[in-house]
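Just the one chain here, laid out as structure tokens, in the form predicted alone.
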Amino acid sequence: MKYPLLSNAFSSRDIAEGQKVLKSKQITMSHKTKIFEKKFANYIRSKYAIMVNSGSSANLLAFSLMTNPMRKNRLKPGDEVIIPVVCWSTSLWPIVQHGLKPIFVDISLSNLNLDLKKLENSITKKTKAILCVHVLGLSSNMIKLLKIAKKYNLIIIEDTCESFGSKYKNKFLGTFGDVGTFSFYYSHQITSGEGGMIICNNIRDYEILLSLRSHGWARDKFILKKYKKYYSKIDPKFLFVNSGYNLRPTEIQAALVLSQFKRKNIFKKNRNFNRNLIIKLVIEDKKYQKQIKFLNVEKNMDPSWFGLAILVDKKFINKKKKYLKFLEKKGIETRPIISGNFINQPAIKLYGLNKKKYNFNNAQMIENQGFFIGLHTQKMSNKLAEYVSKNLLKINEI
């Protein structure tokens, strides 16, 4: 048997929608992208949504926006941005790339997200923003986080790449802050193979993001109206009003994810079913002796699960590497919880981002004891669930 992170991500209908785009020969970003952006914004309860070619690009745009000279309340070189030390590389690097200073904060073991007490203790006069990284469908207490941000007048950016569809107090993650970013990578809640989204509620931020996504170009009519005085000298079809990139998605990506979007609630329900089934079979097994542990869902959290986080018991830490190799041989694909304690990555030393050599005990515990397996968008058979659960319990037999 095999249990990859995700199986059969695309239905025949999804593929057919992608093929329609290919046959139309309209491959570059067009009307399907706009349709998806509108549907996404309406669903997530945000005013604006801008699709991009990846979640990493969405994070890049988030910090390009926050440091952009067109933005009144903008971040400036040297400003501090709080980031959880359990993060993805392209959560971190846009901070560095824009001349800002990342301030790493440890995580809470109960939700794998920012420890809010440690966060508040890390705030200085130079702190200007908080980057949340919502891990595997979970979050910190977002109401408390908002109060902290308001108290210190901090910008909130939400990296929701792993948590599309998750809610805190019935409000979607990604909609608490100034901007929220999402990923449609293959193993995520909905997928276009690659792809991402950034959302906001401010019309000025929306205008800036549209230009940044596409070369700094002013292509949209409502933006072009503001630059009529340049029309006599510059062709309005090629008017550049800002810096920018080319982070546009293809129309094929939009078609694929638009088709998947129709089944988002089914996917969420099935992932939750699969998670509960695996946990139930593990805990009820006669061989279960708390060799591994699972996270409890905190109050007010309605997760849209990306993966099933697992912690091996302390006494098996030395066996973990061998254990993961065993699971892989059994066809059960595993991953670290994001990148573990990111402070251990060699690139941190390269850029001198932990010169004071701070320790982050909770993040290190997650790296030492944690990993995750996938949760599929189709309901698992009992046979497959039993295969996974029985192999998960064999750490003490290795």
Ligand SMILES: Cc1ncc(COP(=O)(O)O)c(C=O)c1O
Contents of the next structure:
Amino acid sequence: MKYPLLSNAFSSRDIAEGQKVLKSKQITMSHKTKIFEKKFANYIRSKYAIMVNSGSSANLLAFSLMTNPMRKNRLKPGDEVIIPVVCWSTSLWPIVQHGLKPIFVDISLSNLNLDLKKLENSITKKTKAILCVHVLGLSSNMIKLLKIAKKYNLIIIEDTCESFGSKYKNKFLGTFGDVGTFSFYYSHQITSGEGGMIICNNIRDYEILLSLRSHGWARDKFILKKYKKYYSKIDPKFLFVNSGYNLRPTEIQAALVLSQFKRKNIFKKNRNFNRNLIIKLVIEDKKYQKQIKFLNVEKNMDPSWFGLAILVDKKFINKKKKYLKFLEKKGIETRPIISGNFINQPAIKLYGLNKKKYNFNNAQMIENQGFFIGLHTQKMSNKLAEYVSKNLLKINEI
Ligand SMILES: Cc1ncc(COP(=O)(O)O)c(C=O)c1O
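Alternative state: the form predicted in complex with the named molecule, after the form predicted alone:
Now the complete complex, all chains and molecules, led by this one.
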């Protein structure tokens, strides 16, 4: 038996939708992308959504926007941005790439997200923004986080790449801050293989993001008409009004994820069903002696799971490597919780981002004791759930 991170990611319908685009020969970004952006924005209850070629690109756009000369309230070189130390590489690097200073904050063990007390203690006069990284479908207490941001006048950016469809107090993650970013990479809640989205509510931000995504171009009518005075000198089809990248998705990506989007609610339900089934089988097994633990869901949290986080008991820390190897051998794919304690990565040393050698005890504990397994978008059979749970329990036998 095998239990990969995700199985049968694409239905035959999804593939047919992708093939239709190929056959139409309209492969570059066009109306399918627009339709998906509109549907995504409506669903998540955000005014604007802009599709890009990855979640990393969405994060890059978020910081390019926040430092852009067209933005009134913008971040300046040297401004401090708070980031949880359990983050993805491309949550962090856009901060550094835009001349800002990342300030790492430890996580809370109950939700794997920013510890809000430690966050508030880390705020200085130079702090201007908070980057939330919603881990595996979970978040901090977003109401408290908003209060802190308001008190200190901080911009909020939400890296929601792992948490599309999760809600805190009935509001979608990604919609609490100035911008929210999402990933449609292979094992995420919905996928186009590669793909991403950035959302915002402010039309000025939308305008900046559209240009940044496409070469700094003014291609949309509502932007173009602001530059009429240039028409006599410059062909309006090639008017460049901002700096830019090319982070556009293809129509094939848009068609694939638009087809997946129709099944988002059933995917969410099934992932939750599978999670509950595996946990139930583990904790009701007579061999269960708390050798592994799961997270409880906090009040007000309605998670759309990305994966199932597991912590091995302290006494098995030295066995964890062997245990993960054992699980891989049994066909059960595992991953670190994002990338563990990011401060340990060689790239942090390369860029001198922890010269004061701070310790982050909770993130370290997550790195030492934590990992996650996938949650499939189809309901799993009892037989497969039993296979997974029995093997998960074997840490004290190997
Ligand atoms: C928290 C987080 N942010 C950003 C990304 C980057 O997304 P992508 O792989 O689509 O570039 C990931 C990747 O999975 C992630 O987990």
